[in-house]
Every structure is written in structure tokens, then in C-alpha cells.
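Coming up is one lone chain in C-alpha cells, specifically the form predicted alone.
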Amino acid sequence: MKQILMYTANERLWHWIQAITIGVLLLTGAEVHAPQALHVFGFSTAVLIHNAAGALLLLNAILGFFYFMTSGFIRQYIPAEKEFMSLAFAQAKYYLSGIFRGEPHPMKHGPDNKLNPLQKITYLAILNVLLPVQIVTGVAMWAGGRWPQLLEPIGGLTYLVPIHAMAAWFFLSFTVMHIYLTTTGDTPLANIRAMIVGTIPDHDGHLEEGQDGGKA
């Protein structure tokens, strides 16, 4: 079968550097909230990988950004379909009981449309929402532990901390339901196949006869 391209180079790059950064980031983080319970790195290099990861996060952040927007991609994450709420409850009907009953999928995924409704929803809250609020948190904890005066205001990392963490667990909680959804596809690996090498089964003829889509 003819393959598709349906994610870029750049894509497949700013999505692998996310998913290595953050789970660098949830075991060293782990590490130096309870050092007494974990220990892979030790505490003082717990706390250096994870700031390094933290910033290789928000550098990637940045520049995903400024791709996704200059290329007009930043579209596939905004919800514009007309009928958006009624393809979204079909979304979750389809997630709580019709992949279990072998249903087919309610919308046809492909390069124009890459992510489902509720996909869409969970994006936009999780890159406008709570990547912001980790990011902005955890810039203020690095700060505050070299010029302490500077959280004062603030009651120091009384506060600071427990956000923190409390979007550490939010991410936690994503990643694990992110890789389940990924073996959902035609194949277990299929999805993450595709973001290895870029492409997909042309299944629905979005080629044209004779038109070569296999090549990133």
C-alpha cells in the first residue's frame, strides 16, 4: 500500500525532543521532591539534568511554536469544524465503548486532520495552560534558590512548589493516556511508526494513481 507523508521532519523532531524532555523531567523532578524514596541520579545531579531539560523544554517550546505558526499548522490544533461538540461527544462515545466493540473511528484521520476533537481540547489546554504554568513555576523555584529575596513577596516556595507539582502529576497523568491512545491504530505500533518515519498506509486514496507520498 501507498504510504503518505503525515508528519514532517519538524514535527517528528519537536514532538520526540517534548516526549524525551518531559519524561526526564517527571523522574528527575520525582527524585528531588523525595530523594529519600528515589534515587537514579543522586539529589545534586537530579537537580541539574532537570533544570537542563527545563530549559531544553521551553527552547523547544519556542521554537515548535514559531514552526507551527509560520507554516500554518498551528491550525490542526485550534477546533474550527462547525459541528465540533457533537463530533467531540462522538470522540468520547467512541473512546468509553466503541473501540472496544471494534467500531470504526468517527473522523478520518490524515495529514489535514491529524487530531480529533477532544485531541484538540486536551493541546490547546495543555500548551496554553499547563506547559505555561510548569514553565513560569518552575523559572520562579531556579530563581528563588539563588536570590531568595526575590520569592518573598510572594510567601518564598510555600506556594510555588505545590503548583508545581501539581502539574507534574497533570503531565503524568497525559503521558500515560497519551502512549495508551497510541496503540489504537490500525497495529499497537502503527501511530508510533508513524512518528518515527513520518508516514501512513494511504487508506483512504489520498493519493492520486501513480502519485508516490512514501518518501519524509
Contents of the next structure:
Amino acid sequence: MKQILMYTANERLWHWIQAITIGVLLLTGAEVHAPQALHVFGFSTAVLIHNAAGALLLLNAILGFFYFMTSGFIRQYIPAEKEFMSLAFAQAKYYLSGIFRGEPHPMKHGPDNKLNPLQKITYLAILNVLLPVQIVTGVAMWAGGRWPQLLEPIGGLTYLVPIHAMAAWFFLSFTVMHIYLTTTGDTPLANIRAMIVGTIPDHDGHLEEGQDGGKA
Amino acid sequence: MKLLRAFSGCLGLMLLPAPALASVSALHPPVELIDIDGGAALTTGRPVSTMRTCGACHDTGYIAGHSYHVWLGTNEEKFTPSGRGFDHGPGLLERFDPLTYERFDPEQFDLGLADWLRRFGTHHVGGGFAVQSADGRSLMELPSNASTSPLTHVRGVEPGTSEPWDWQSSGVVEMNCFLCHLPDPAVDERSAELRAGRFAWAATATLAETGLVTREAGQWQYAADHFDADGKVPATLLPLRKPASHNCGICHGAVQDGPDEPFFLPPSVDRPMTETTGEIIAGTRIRRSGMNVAGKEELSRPWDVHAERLLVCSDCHGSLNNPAFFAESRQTQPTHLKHPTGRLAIGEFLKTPSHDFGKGHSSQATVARDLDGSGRDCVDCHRLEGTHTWLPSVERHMSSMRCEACHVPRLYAAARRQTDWTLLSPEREALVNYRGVKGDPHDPRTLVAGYQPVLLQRNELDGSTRLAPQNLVTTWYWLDRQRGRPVPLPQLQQALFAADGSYRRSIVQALDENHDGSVTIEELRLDSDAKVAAIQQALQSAGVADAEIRGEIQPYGVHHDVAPGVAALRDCRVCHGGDSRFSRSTVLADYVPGGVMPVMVQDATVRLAGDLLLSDDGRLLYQPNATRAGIYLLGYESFPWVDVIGRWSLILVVIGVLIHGGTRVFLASFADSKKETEVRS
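Follow the form predicted alone with the form predicted together with the partner chain, if you could.
Next comes the full complex, and the chain you just saw is listed first.
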């Protein structure tokens, strides 16, 4: 079957850098949060790695945002369809029942339609709320380590750390759900494969409709 | 050739034995010993007057007039109140000290000034209140037949009585220059003179080790053959020089700055710094000392890295106008000046050396608070840049904790934990126990485990707070409510002991729990209302009508016994983790006399941020609370609800994934088998 390009190299690079840094951040963050329970790098090394990974995630987020803005791909994250609610309902219904009966996905999956409505809602929350919260609190904590007086007006780390830790728990929960939902493609590994190689089988005849060609 | 000669000279100096080196460094000119009236002591046979002798070249009036070592806070009009209504000053003389109990009260007669000098004068350099009264009159001019006064009278043999003190006969205790400026002052001989009330001879006795004076038939005699033709003493016999660390140790704490030999220095009231914190100033490596420290084979670090590097006390606590060390106090230095002005020339300094010494900002250093911060702090000598590169958030650590918090990770000696003056031991002393040791710390065979000091928030001079290591000493005593001061020791002894020195029968009856007819050390504790009432009854019989138990916590800052960098605290989990030192309670006392919970003294620079708890076995614990201390320790859960919510969100997601995924797998396998059946049929 012919292949169609689903994710550009930039998207894939952005995604995997984000995935790796979030994984490293979760691991090192867990060690910093509970050093008595987890001892992988050692506390001080874990902090250093955590800070470095956080900086990389921030840089990746900035470059990704720039790329999505200039390429126009950002539109895919914005729930603009008129039938958004009905589509979201259909998607939810699919996950709750259709998927068990082997029904087809309610939405066509393609280069112009990478995210279903539930993904759009989720990513909107992740990228606009959770990630900024983590970045702001993380940068503030890092800055407070260098310039302690900066945090004095807000009581030091007393409020920042709980917010950062809570958001990290939500990130971890999201990551588990995200990885599981990648298995709901044509095959359990189809979506992960697509994010690695960039292409998916052209079930829906996108090539015939004049889309960019993928690998044969 | 010059180089060769210089090298030979240096080699010769290095090969010289230590005493020879001392004589080489004795640059002080010959000294004529002068008595109080200006006569040559060798001729008159009278006691040496340091004010006259040293005053021939140095401005002894200035020196004795300002030094806080001389006045012990008695000349301070403003001082931070301790919270005890009966303290009249911030210093050793007029402030209650758990170690010594008794103090001088200028307003009511409990302990005469002469009594104080005889008992505690060994820890006072002399001068000041030991020479003159508050109104500037010499003590020797005070009328000896005046009505009972703490200045003119001393305790009588019977409790509650007094008798006049003859200052003319005893003389006064002049500031004793020899005590600090001689390499080997005769401390024991000086103490003996003080205890005997021969105050005028105290300074002369300090010369005993020099051979200039000898004690014959109870009188001090000058060795005329040691004086030169001009009646002066050469520097080789009187090698006066700047104080060494062991000179400071005479009053402050255990110092071993001699040869690298094994030593045993147990806690002692005569070494208050060591008694209260376990600090021992020695360059010797712990494993080579004679102290029976647990695991000492592994302890290759020195007791104090600064002592090992040959620093002496005066390097950090130097004279405030010494031009070699001069640095204006951070409290008084004008902010617009980069370099301090007013530095003296050497000659001026030798004439008028300040005897106010640079001091830190310790919890217990209540005298001369206006000079706090005038001593060398760690950052005055050590660079932060380029060090601590392994430590994340260096600036945050430095702003929230003092260097000692990590660089004094443990004290390898016993330190006082509890002092109980509500009952007295058979030796008529307070009941004391120690932390860091199980058993008698004065027995060299007792294994010393050492202890980790508690970290408390200290109010810094710049307005910030930093965690600083402390030892907490908790003390209980009887307060005479009518007179508003602790029950005088003679009255307490009278209440507890019979004339033959044994405990009174009523005391034995109250405390003898095993009914063997005697009171053991274990039974000496007021752990019931009946026992408290019995002692109150006994105190009433001794003339104290209304007595109640008071308890207090006195923190003692730990600033010495600094470990080298390799032995400093490097395991972050000691603070950052579920088993953080902030999660562990510290035992303050083995029992709580009368059930009276102690309160923190109010003139300390640190504050408790935690709770005082009673354990099931009756011990008093201090449970620190990092949140109340205003610090958030990463890795130490201060907000457990965050993790509760987080864990449940993760658990629910995992459960959902397992149910959803499991159903998919099950239905897929069911569909496969159904399809297979259909194909077969």
C-alpha cells in the first residue's frame, strides 16, 4: 500500500525531543521529589539534569511554537469545526463502545486532520495550561536558586513546589493515557511507527486528492 | 651565597625545638614588675600590678576601661532581655547561667561580689567590676562596716547570713595581662589565689611557671636571680606575645594546640564551650586523639580544620583595631567606603590595642551585641566562586543556611543536654546528662558517638534568617516567687540535705520508689506531683515560702570543629528526603521535672520552629517543622495532599487504561475465535 506523509521531520523532532525531555523531567523530578524512594542519579545530579532537561524543553517549546505558527500547522490544534461538539461526542462514543465492536474511527486521519476533537481539547489544555504552568514554576524555582530574593515576595518555594509537583503528576497521568491511546490505531504500534517514520498507509486516498506524496 | 645563607637560616629555624622557637619569637623588651603604688615589686615584695607594670608602655587604663572581657556586660545599659525577670545584665556576672546557676545580683544579697570572684573569677580576666564599683569607686575604698551589700559582704557560714568582706586585705582583681599574653600562664596557681580570696596576688601567681615567683611558706617570693641588674625581667623569661589559642581556651573551651599527641578532653564546666556544644579546638586528626570516638579509625579528618591549618583564635577574633587584621564591623562600616579608614600605625596599636575582639553572632554570646559581626566570618576568607560547583542552587543554599550547617556535620564529643537544679546530686551539684554519649562522658573508656546539632533559624545581622547548627540545653530550677529569683544554692542545699550531708529523711521518703531506704541517681527526678510537693515543703522549711519550677531552653551555637571540605556534609538526602533531619525529633531531656514545659530564652539569636513533645516514656522532644521555619525542602514532603491527589489521578488513569485495554484485548481475541469458527463452518 502507498504511504502518505503524516508528520514532517520537524514535527517528529519536536515531538520526540519533547517526549524524551518530559520523560527525563519526570524521572529526575521524581528523584528530587522523593529521594528516599528513588535513587538513580543522586540528588544533586538529578537536579542538574532536571534543570538541563527543563531548559531543553523550554527551547523546544519556543522553536515548536515558532514552527507551528509559521507553517500554519497550529490550525490543527484549534477546534474550529462547526460540528466540533458532535464530532467530539462521536469520538468519545467510539472510545467507549465502538472501539470494542471493531467499528471504524469516526474521523478520517490524515495530514490535514491529525487530531481528533478530544485530542484537540486535551492538547489545548496541555500546551496552554499545564506546560506553561510547569515552565513558569520551573523557571521560577531555578531562578530562585540563583537569586533567592526574587522569590521572597511569594514566600520562597513554599507555593511554587506544590504547584509544580501537582502539574507533574498530571503530566505523568497524561503521558500514560497518551501512550495507551497510541495503540488505538490500525494496529497497536501503527501510530508510534507513524511518529517515528512520519508516514501512514494511504487508506483514504489522500494521494489521489493531490496531497504530498509519501513513500510507496 | 645570600640564598644559601637564607636557606640555612630557615632550615636552622625549622630544626629548632619548640621552646627555642618561642624564645626566638620573644621580642618583648625587658619588663620591670611594679606594684600597685609604683614601687619595684622585687624590692617591696608586694603583688605585681599589671595596670602599673604593663601600663608603663601600654595604655592599660584604656584597655581595661573598654574591654567586654573585663566588664562582662556590666557596663551595658541596653541589652536584649533574656525573659528572666531576675537577670540584671547580659553577661556572666549578672545573667543566669545554667552551668553555674548562681549569679551576682546588685539589688539583693544572694552572692557577694567577693563570693563570685572566688567561685567564678577563674573565668574572668579581672578588672572592671572586680576593681571598682558601678559609681567608679575602688572596691578597696568601700566601707567594710556598711549594711549588708553584695559589694561589701559575702555569704556567712549559715545559709541566709552574711559577713563583711575586707577588700583592703584581699585586694582587687586587676585585669590579668599575663593570663592571655604568656605562653604558659599558671592557671591553677591563679585560681588558688582567687579561691582563697587573695585577689591582689592572682596576677603574681600567674607568673609561677616562669620561675620569677615561687610560693614559700604560703607567701609568694620573687626569684631575684632571674632579674637583671636593672631589676627587669628579660623577654626570655617573660615571653609576652599575642595570645595563642590555648590562652583563650583557659576560659572558653578545650583547646589542644600543642604537639600532635593523643588527648582526652571531656566536657567540663571549666570549658564551657566544650561542655555546651562538644566543640574541641584541635588540629589533631580524630583517629589519632585519645578520645574514645565510635568508628574513629575511619575519621581521618581533624577536629578543627582551622586549627590543623595553624590558625589561632585571634585570626578570626582579633583585636578590632589591629592594623594587620583591621576591618570595620559590618554594622558600623559606612556603605559608601570601599576601604575602611582609621587604621592605626603599629606604634599606635601597641600603645592602645583594642581589647574588644571580633565576635560573631552566636546564640549564647549575649554580651557586646553591638560588636556582633565584627569577627571574621567564613566568607571573609573563603571564596564561594569556583567552589561548591557540585551543589545545585548555590546561592539559595548560601542564603538559607550558614556554612557551619554542612561544614560542622557532627560533633564527636559529648555535650550537655539537660540540667536539673530542682534536685541535687549527692555531691550537691545539678543533675546533668549529655547527648552524644551513653555513660559517663568523664570516663575515658566511655564510647562517644557524638551528635548531629539541630538546625535552627538564626536572625542574621543583615535582616535575613539562616539555618545554623545549635545544641539545645534545657534547664529546670526552683524560682522563689516572692523574691523573683532562683532559690539560692545554700537554701536549696539546706532544704535537701541534713547536717551530716545525707539527704533529709523527708526527701528520701518522697523519692525512694524502691523503698530500699536510700535515693539512687535514677530516683532523683521530680516526676510526680507528690514529689514536687515534698520539695516545696522542704524549701518552705528552709525559708522559701513560695517556690515553683521554671524550665528554659538555652541554645548554644556551633561554629567551630569545622570539617575540611571532603568531610563536610555532601549527602543531599540528609536534608532533602523523607528521612530529612527536619523530620527527626531531638531529645531535649530524659524527663520533665514537675511536668513543667520549658520556654526558649528570649535573648538568643535563634528561634524554635517546631513543637515540644512528650514521648511515651516521658522524654522531652523537639520536633522541627520546616514549614513553620519558613523553608521548603525539596524532597521533604511538606504538602502530602499534593501527592495524594497526584497518585489518585495516576491510579485512576492506569485503572482506566487496564480496563479499556483489557476489554479490547479480550473482545479482539473473542472476535478472532468467532471468525475462525465461522471460517471452519
